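Just the one chain here, laid out as C-alpha cells, in the form predicted on its own.
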Amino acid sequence: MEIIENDKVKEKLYIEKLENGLTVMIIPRKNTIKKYIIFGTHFGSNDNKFILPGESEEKSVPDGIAHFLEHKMFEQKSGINSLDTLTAMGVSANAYTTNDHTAYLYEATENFYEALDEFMDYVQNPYYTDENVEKEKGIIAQEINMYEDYPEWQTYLNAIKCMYKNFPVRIDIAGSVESIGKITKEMLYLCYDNFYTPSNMGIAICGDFEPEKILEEIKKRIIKTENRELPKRIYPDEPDEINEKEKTVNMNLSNPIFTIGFKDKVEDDMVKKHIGLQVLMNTLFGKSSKLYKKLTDENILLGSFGMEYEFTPNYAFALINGVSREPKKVIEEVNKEIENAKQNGLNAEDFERNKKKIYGAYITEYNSVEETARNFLADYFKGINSFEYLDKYADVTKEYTEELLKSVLVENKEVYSIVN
C-alpha cells in the first residue's frame, strides 16, 4: 500500500488500488471505539446523459435516477431488506446521493466484520424488478413532494436555477414526479453495470483498524468482476452569465429567509481557493464581524449567517443564507460590506484570527472517524486527498484572499433567493 503521512494531524493514510480498479483508502484511528466505512461510486444526480463505450449514440436517463438507484440497492432478491439486516446487527447503516457521487455505509461499535458481509453483499448484488420499481416511484415521489414544503431547501435550489442555465446542478437531487415516473429496471441496471464498476468506485475506512488485515477483509468480500470501460459523461455547455438575477416564492414560515449565490469559475488550485473562500466569508460574514453585529443588534438578521462554498470539476459557487424579517435589508448590507472591503482591503487582524479559525475546524474534523471517511471519499472523487487542505493552509494569504474577493464575490455573478 502507498503511505501518506500527515505530520500536522499526525495521521497515515494507506491507499491501495486493487487489481480490479477499486481504490481503497485506509485512515487507521488507534483506540477509538467505533469504526466507520463508506463505499461509494462517482455517479451522482449531474450524470444523466452519456456515451457507452462502443457506442456513439449518446444515451439519456430521467432526472434523479441515481438517488433512485441508492434507495433501491437495499432490497434483495431473498426479500429481505439489508438495512433492517445491518440494524438488527446493532450498526447504524445509511447512504445518500449527492451531484457528482453515491455512497453506502454504516458506524459500529461491534459485529463490525459481521456487518461487512451483509454491507459488501448488497452493494455489489443490485436486484431490480418492474415491480419493486413501481413500488418505490410511490415512497420517493412523497420524499420529493416533503422536500417542496422545505423552505430552507427550496432558497438554495432556487439560488442554484439563479446561477445556472444548464448544467445540471440546477436540477433536485432526487429528480421530480414526472421523471421518476419513467425510470425502469432496465435503466436501473445500465446504470448499475456501467457507474458501479470498480475503478470508477472508492472505500473509505476510518477506526481501530490494522491496515493490512482491514484490507485482506475487504479483498476477501470483493465480487469479481470484469471492470469495464467508463461511459463518457456528456455536461451541457454553460454560459459564465447568471441565469437570472433573482427568485422569489412565498411559503408558509414565520420569518423570510434568503439565500446569496456566487456563480464561480473552476481553476487549477480548488483547495486553495476553497480555503481562502472560507476565511474570506467567515471575515466579513462570521460571528465576530462588524456586519454580524450591526445586523444582529438592529434586530434585521435573525441568528447567523450561513456559508459554503462548493466544488466539483465542473462547477463552483459561494452561498450565503440566513433568517431575517427584512432580507432585501440583509442582501444591501451584504453588499456594503463587500465593497467597502474592496476598496479598503481586509483587516488583517480579522483575517488571521478567521484563518486560524478554519484551520482549527480542518483539525477538529478528524477527531471523527465518520467525518475523516466522507471527506477522503467526496475529495477523492474530486482528484483530491484530503490532507491537501492542511498542507496548503499556509499558502492562503491576506493578498491572495483580497484577489477572491474581487475575483469572486462580484454583482454580475451574484444572485437572490428568497422564501417570504
Contents of the next structure:
Amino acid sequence: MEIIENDKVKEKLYIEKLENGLTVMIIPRKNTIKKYIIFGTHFGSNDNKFILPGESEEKSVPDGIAHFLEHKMFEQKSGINSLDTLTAMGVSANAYTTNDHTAYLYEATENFYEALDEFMDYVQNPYYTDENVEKEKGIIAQEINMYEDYPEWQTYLNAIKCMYKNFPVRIDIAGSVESIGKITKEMLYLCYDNFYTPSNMGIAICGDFEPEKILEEIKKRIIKTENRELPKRIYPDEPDEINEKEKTVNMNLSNPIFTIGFKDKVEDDMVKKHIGLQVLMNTLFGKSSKLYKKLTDENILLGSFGMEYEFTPNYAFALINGVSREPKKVIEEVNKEIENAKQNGLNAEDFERNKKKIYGAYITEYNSVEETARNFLADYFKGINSFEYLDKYADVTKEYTEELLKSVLVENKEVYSIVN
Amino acid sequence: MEYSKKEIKKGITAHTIKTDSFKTDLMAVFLTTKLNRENVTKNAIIPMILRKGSAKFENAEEINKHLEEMYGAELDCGIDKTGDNQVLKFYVETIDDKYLTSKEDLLLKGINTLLDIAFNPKIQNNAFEKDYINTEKDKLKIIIEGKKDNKSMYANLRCQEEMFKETPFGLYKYGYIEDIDGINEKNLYEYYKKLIANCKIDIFVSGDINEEEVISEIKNDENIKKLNEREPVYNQKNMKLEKHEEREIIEKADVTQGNLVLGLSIDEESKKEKYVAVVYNAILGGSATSKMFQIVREKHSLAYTASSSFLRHKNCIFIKCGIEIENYKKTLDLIKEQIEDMKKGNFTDDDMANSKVRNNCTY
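Let's compare: the form predicted on its own is above, so bring in the form predicted in complex with the partner chain.
To see the whole picture, the full complex is given below, headed by that same chain.
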C-alpha cells in the first residue's frame, strides 16, 4: 500500500489499487467509535450518453437513471431489501447520487464486519425486475416533488440552467417524473454492467482500523475479478458563453433567495484555483467585509452569503447565494464591490485574514469520519488527492487571487437566479 | 473521552469533555430560562443583539475579524426550545493549536471570546446600543414572517402549536410579531440583566484540553466573576398533556407536494415508558425497517419521506410524510392502520430486536 502523509492535519492516507482495478483508500483514525465506509462509482447524472466498447452507435438513457439505479441497488433476489438487512444490524446505511458519481455507504459502531458482508455483496449484485422498477417510480416522483418545493434547490438549479446551454449538469439529478417513467430494468442493467466496473469504482474508509487488516477484509469480499473496458462518455459541446442572464420564479416566499453564478473554465490546477476563489470570495463578501456590514446593517441581506466553487474535469463555476427581500439590490451591490476590487486590488490584511480562515475550514473538514471519507472519494473521481488542498494552500498569493478576480468574476459570465 | 462537571458558583456549571477525536475544540454557553408568552420574543432577540457587538468588540465586523484571525473560528448564537424552557445558545468552535505551526492559544482565546459575547454586552447609558436594537428587531420580524417558507418545517410547527395550545411548548421559539414594537434598548437591557441573574447557566468545553486549565480560565474570567450565585429559575419537566379528541387542521398553499404531520401524545410517563416509547417509535417509523418506511413508502409508493420521531422532552411522537395532495385520505388511513397494528401487537420479535440493536448503537 502506498502511504501518503500530511503533516498539517496529521493524517495518513493508505491507498491501493487492487488487481481488478478497484481503488481502496483508508484513512485510519484512532479514538473514534464510529466506523465509516463508502463505495462509489464514477457514474452520475451527467452520464446520459455513451458509446459502448466495440460499438459505434451512441446510446442514450433517460435523465435521472444514475439516481434511479442507486435506489434499486438495495433490492435483492431473496426479496429482502439490503437497506433493511443493514438497518437490522444496527448500522446506518444510505446512498446518494451527484452529477459525477454515485455512492453507497454505512456507518457502524458495532457489527461493522457483519455489515460489510451484506454491503459488499449488494453493491456488487444488482437485481432488477419489471415489478420492482415500476414500484420505485412513485417513490422517486415524490422525491422529485419534494425538491420542487425546496426554494434553495430551485435557485441553485436555475443558476446552473442560466450558465449551461447543453451540458447535462443543468438537468435535475433525479430527472423528471416524465423521464424516469421511461426507465426499464434493461436500461438499468446496461448502466450497471458498464459503469459499475471495478476500475471505475473506489472505496474510502475512515475510522479506527488497521489498514492492512481492513484491506484484507475488503479483498475477501471482492466478487468481480475481471475488469471491463469502460464506455466512452459523450458530452455535448458547451459554449464558453452563458445560456441566459437571469431566471426568476415565484414560490410565494416571504424572504426571497438568490444565487449569482459565474461560469468558469477548467484549467490545469483546479485545486489551487478552488482555494484561490474561496479566499477571494470570502475577502470580498465574507462576514468581515465592508459589503456584508453594509447589507446586514440595513437588513437587506439576511444571514450571510454562501460561497461555493464547484468543478469536475468538464466544467467549473462559482456561486454566491443568500436570502434578501431586495435580491436585485444585493446583486447590484455585489457587482459594484467586484468592480471596486478590480480597480483597487485586495486589501493585504483582509486577504491574509481570510486565507487563515480557509485554512481552518480545511482542517475542520477532517473532524468527522463521514466527511473525511466522502471527500477522499469525491476528490478521487476528479483525479485529486484531498490532501492537495492543504499542500497547495501556501501557493495562493494575493497576486494570484487578484488574477482570479479579473478572469473569473466577469460580467459577461455572470448569471442571476431568484426565487421570490 | 472523559466527562466531568464542576459547579463554579451556585447555578453556574462548567462541563468539560476531554477527547482527541476531533480537529477542533468546541465551547458553548447555554442560558436556560422559562418558556412563556411574556418573554419568548425577548429571549429570541437577545442572542441576536449580543452577536452584534460587545464591550470588547465594538461591532459585528470587529468580532468577525477577530474570529477570522483565529483561523476562522465559528461563532454561533441562537435560540432553542427544550421542553418547556427556552435556551439561549452561544458556541465557539476553533481548530486545535496542534494543527498550526505556531502557538496561538486558540482555545483560551475562544473561551474569552465566548464569555465576552454572552456576558459583556456593549452598553450605553444603561441600555443596549440603539442601532443594533432597531436592525435586529427588523430582522426578527423578517424571520417570524418567513415561518411559512419551508413547508415541511411549517407543517411540523403547526402540529406542535395545535397540540400544545395554551401551554409553553406551543409557543414559537422566535416569538411573535406583535411583541416586537414594544421592545426597546432600555427595557430589553433591564430584562437581560434579570435573565443572566436568574437563569440556569451551563458552560461546556470539549476537545484536546487540559480540564484544570479550562476550569481555572473560566473561574477567573472577569465576566464570570461578576455573575451572582442563583437558585436557577426554569421549568422542570412537564409531560402532562390534556387529552384531546382527534383534530384535523388543513392549510392550503401553492405547493407541489403536500406535507402530512400527525402528532401523538403518550399517556404514560414513567421512566420505563420512555424506553418503551423509543422502541415503539423505532418500529412505527424510526428506521428503514419500520412500518412507515416499509408500508407507506416501499409497499404503496406513496411517499419518499415517511417516518416518525419521538420527542423525549414532551413524550410525543410525530409522524411525517411528503405526499401527493390527492393521496391524503389514503395515506392517513394507511398510517392509522399502522398505529392500530401497533396496538394489536402486530410486530415480530425481530422487529423488537432490530429496533433495540439500532437504539443501542444510536444513543
